[in-house]
Amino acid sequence: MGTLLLKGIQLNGRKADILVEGNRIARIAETLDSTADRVIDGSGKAVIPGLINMHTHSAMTLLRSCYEDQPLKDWLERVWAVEARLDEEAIYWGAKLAILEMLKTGTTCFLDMYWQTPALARAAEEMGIRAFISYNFLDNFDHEKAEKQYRECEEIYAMSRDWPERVQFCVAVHADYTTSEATMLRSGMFAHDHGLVFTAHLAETLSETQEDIVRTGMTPAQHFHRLGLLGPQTVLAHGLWLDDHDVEILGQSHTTIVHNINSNLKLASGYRFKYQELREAGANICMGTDGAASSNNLDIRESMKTMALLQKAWREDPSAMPLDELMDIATVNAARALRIDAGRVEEGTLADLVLVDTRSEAFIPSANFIGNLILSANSSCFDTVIVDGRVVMENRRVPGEEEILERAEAIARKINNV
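Show me this one chain by itself, in the form predicted on its own.
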């Protein structure tokens, strides 16, 4: 890989030059005289770490806005009926559409939970994004189905050794209400033995949580804890309906909880996410969009704004969600959960960077860049995206985007009968 030089760009309120060698930031200084294979003029731009989407279902872009105004249970039944008709090609183009959207909205890495894992990995590899692609266990308490899924997981894990380093394999369990304990234990052990990220849905709705208590005698969080599935390697999405003991065990185990605020609001799952309590207990808090069928977009910056406003509102405290903590949730915390050296613009870290065009009314006055970025601007301010030291979007153009839009639209119309 070559070298890349960002000249005269705003970094933490000051102008700087940033030299990228290979896939890492080599030097940051007020002025660098280094030569580089490529130079980008940073005038009128600021640089931030790439945002990380810690929970999504990428190819659900194909179902965007198709099933509105429905309760989660009814919505899921309709979605699952359509998903049964998705083949590898559909999921490949749906994932490419998702990645296009994420790049356009400043995301450089995502953790995905969907089907046809090799197709998802191929889409991520071709688009240049950093990705953690999970094999998703959902056996509906069917032993034969579980055995088939386990064999598939082993086969795809073996295939993943040929994936590029920035595309990683991980393991997912849909949820404890759709997956047998035997499969949860076996998949969790597989992830642990191979040093993989383990992810699942947790306590997304009140009804799910209440049904778990009736069925298992404990909350979803306590169920995962009893099975030994909590810990720093575990990433649990939603975590809306938690009691004090849930918060304690999630914190003590340093489990990652992913807040998906826009999806939660849209599906009326809840909004009182216990950010402060979980953080103080020791849990690692990250941000996700969920799939575009439930949140309608994959825009992490927009989700950050919603999280800030809702935390302040329901706690009746304008200081409840500080902006610097919010940036860490979308960058540093996520990188920690995925065990990658990213989420910061510092010498030696991975060069996953986003250049923000500040030449607009949203950034005037320039007293608080982060406030302007999250609360004032929209994601059209993201001009250039660099992943693993390579420019994958420049001047808001992504190579091949016209074909992606055309192919995804045709497939979406076909599967949704519109």
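In place of the form predicted on its own, the structure of the form predicted in complex with another copy of the chain is requested.
So it's only the chain below, everything else dropped.
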């Protein structure tokens, strides 16, 4: 079991030594007289828990910036046309590009919703990030398709027992307007029976929400509720168009709602995310980036700033969305939903840690580290990333990054010529 010592690093405003044994934090003290296989000098650095991206479609990095400033309908048609060309290899390299970007921006764990589940898992395994890779149900109300998907889901779940513990299988339903109730129920039961995270899109746009009400007589949230699919291990992305009753049922069931502010703004899906209401009702709020085709990057720290700005702006209250809650949203709340011992820098927790270089103009004055990190810095402040006790980025370098850029670029050139 390898040991790693972070020596003299800033933690919650004080200098500390942090000893990592295996994949967990063993000890934290002002000074530790331990020897370790490896020592990292923490001077000029601060440590935070790794950020967690709770909603993305990783391989959509291949579509980044390829079709900008278009009406939603044209944009979607283009995205679908390009996506139809993505084979397993494309998705593998697209996911690697995504993971490279997440590590560079301080993310140590993500929840993915895309196709080619085994290729996604392989990319995550190889790059050392913690990942929750979902099998994605989308049957377009076609019974045969649903059957095929269900068999495939079972097969991949069986395969997933060979994945490292750091890469976990989970279950996704695209959305209730694309997937039959039978499939929603069956996939939800599958997740429940095997103790897996269950994720889906929810009420991303007003039109989809209104159409749902016409089609089912219920809002999307009420639809999930009626099917018994809400709860602490259900992770619903977006949740922008919710009425008071929706907020109540999502809160009472302690469902996780993932806010994807940059994507929501860029696609003009909405910006009045009811953070405070959902939180007060009991829901668990997390942060996501969505895919890079809509948010353009997978930078959770940047999304945290945008969320702070938008909550203050639309509520017309500069005291809305305090910084400490924002940190929880990107760390401890996500760990709670995923049931992992992460999101905090404490003895006994998983060593998913990010080292921040504070020796730059963005961190001066130095009085408010979290304020500077979220509102002033950019994500090049993330210097070193540790996942599961292993250093996966050091001095902003990730092993193999040149090959990833080359391969992803070549594939993107091919697939974007639609």
